[in-house]
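Only one chain is included here, represented as structure tokens and corresponding to the form predicted alone.
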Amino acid sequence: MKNTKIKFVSLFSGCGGLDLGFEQAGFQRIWANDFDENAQAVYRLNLGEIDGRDILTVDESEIPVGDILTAGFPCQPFSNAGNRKGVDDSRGMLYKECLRIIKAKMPKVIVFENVKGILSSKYIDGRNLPEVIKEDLETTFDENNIGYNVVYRVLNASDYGVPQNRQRVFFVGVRKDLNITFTFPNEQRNKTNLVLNQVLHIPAEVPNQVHWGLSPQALEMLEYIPEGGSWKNVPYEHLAPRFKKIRDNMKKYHSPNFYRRFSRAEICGTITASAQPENCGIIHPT
């Protein structure tokens, strides 16, 4: 095992994230998946070749068998942040096809990752998704009858030595016939390297270091937000509509804690897609 690479085959791999992390690990990838323009874009450019079609239109076929099978599939259906569709979100019932290349490929381990939102999420009966998801993994049969046994479980990366609060959930499978009881990992305790003042330090040699400009709104708000503080911090006349909005009715928005500027002492937020305050809602301390 040691002295050959274990092959991984990536189901909506987006820009390529979770693939670089698997070929850090030592693992090889041998075919990837997204319909995403810009991802495709974004992974060619750090990763190499990824296949541009719409996974619907490929053949199990088309798809190399690997001894793991990745797949991100959509999170928007799911996510906090968005409007909570869930499997009624024509994207939130693409796992399907990873269980229809499953099935093809019968690969020796599953490795599924999503938005905490998705532990809430039910499907179309009204089963929990995840059990559903466990279930339809457990019972994925080749012509011999086997399964995979199925953990899954929030992950905080922070635990994990990434200097980000990014919660997300992770499903490991493991075929049955290999006998193999997969446990995650432990947490790291001690996180004090992690904070933003132990990592905003960016040798001046770090390529892509790149400063945004704010929108005027954003600026406005800034100016009454200090470190460790967030929009609540703001005089309501200086608020955007959106913030009178939900400062109208806290107790209707839970009084969401977000649109923050982060101490040097605490460990970053989640960074999302558009990483505009604006729309994720992180400041630089300083």
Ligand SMILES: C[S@@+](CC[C@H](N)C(=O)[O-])C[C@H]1O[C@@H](n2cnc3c(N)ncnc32)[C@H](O)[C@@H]1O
Given for the second form:
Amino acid sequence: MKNTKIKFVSLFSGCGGLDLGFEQAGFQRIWANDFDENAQAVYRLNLGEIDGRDILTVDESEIPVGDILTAGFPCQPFSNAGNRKGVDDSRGMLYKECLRIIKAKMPKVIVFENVKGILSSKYIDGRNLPEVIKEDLETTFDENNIGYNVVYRVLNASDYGVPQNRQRVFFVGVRKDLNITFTFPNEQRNKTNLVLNQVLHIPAEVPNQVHWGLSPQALEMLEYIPEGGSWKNVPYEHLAPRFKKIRDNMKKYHSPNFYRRFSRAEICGTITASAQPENCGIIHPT
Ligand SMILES: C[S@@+](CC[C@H](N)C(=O)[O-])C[C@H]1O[C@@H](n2cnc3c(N)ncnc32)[C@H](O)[C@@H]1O
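Okay, that was the form predicted alone. Show me the form predicted in complex with this ligand next.
In what comes next, the whole complex appears, and the chain from above leads the way.
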């Protein structure tokens, strides 16, 4: 039987978050790549085979042609949580690897995903980075001189059925000869099914349930944080010195909302890669 599924090639695949979504939406993954061994292990467990080489060492001829190319190129240099060195940090230039592969393959559609911080990042010459990416894709040509029509926008995962407030920038490029105008889908309005008390029914038979190993200091702070609260509920005398320093000068540190314990009536915050209580909502409501 003819396989009519639309095929995608995934670069910087990580543990496969984006790829899982693509597969669930009916697309067929034909190649994925990530050089991080832990990411590969999770990927293999959940999705399947993945090429584990540094993308810098992979020749375009070794990558199959897909209809869609997806890439969540490294976001640390652009992340609000990071030091925001922008493209001066060599990891920021990895998106150029995507351009190299796109130029050789000219897939019909390109999907880039990145953190919100990229919107205010600058390219080496001072230009706005998302605009540079858009322009680069618009002028990535094969011998037929066809580039891409590109749109980009911040999307919140919870507007599309995911029980997590996670804002990410999506770039979508459609090859010009296809004459398709891409528009982002409408946001879901009723989100009551995404709040924690709707999604925290963990069945007993789920394997590998391991509690997050928090430090004794973190565990002590948690004692004082009610459902829906944060580190701001912890009495000053129970704060570790580094937190006292921040509490002493909240204005200087922009009143960070560490140790959020989301309530059961809320949608969870962004689960970050490091998943430390300082910057993400991993604390159970109760
Ligand atoms: C932001 S993560 C991608 C997350 C992924 N899109 C997801 O949905 O799970 C970026 C990934 O790029 C990978 N990476 C960074 N430099 C790379 C390189 N030179 N070659 C291959 N992978 C690389 C990292 O290991 C990391 O997993």
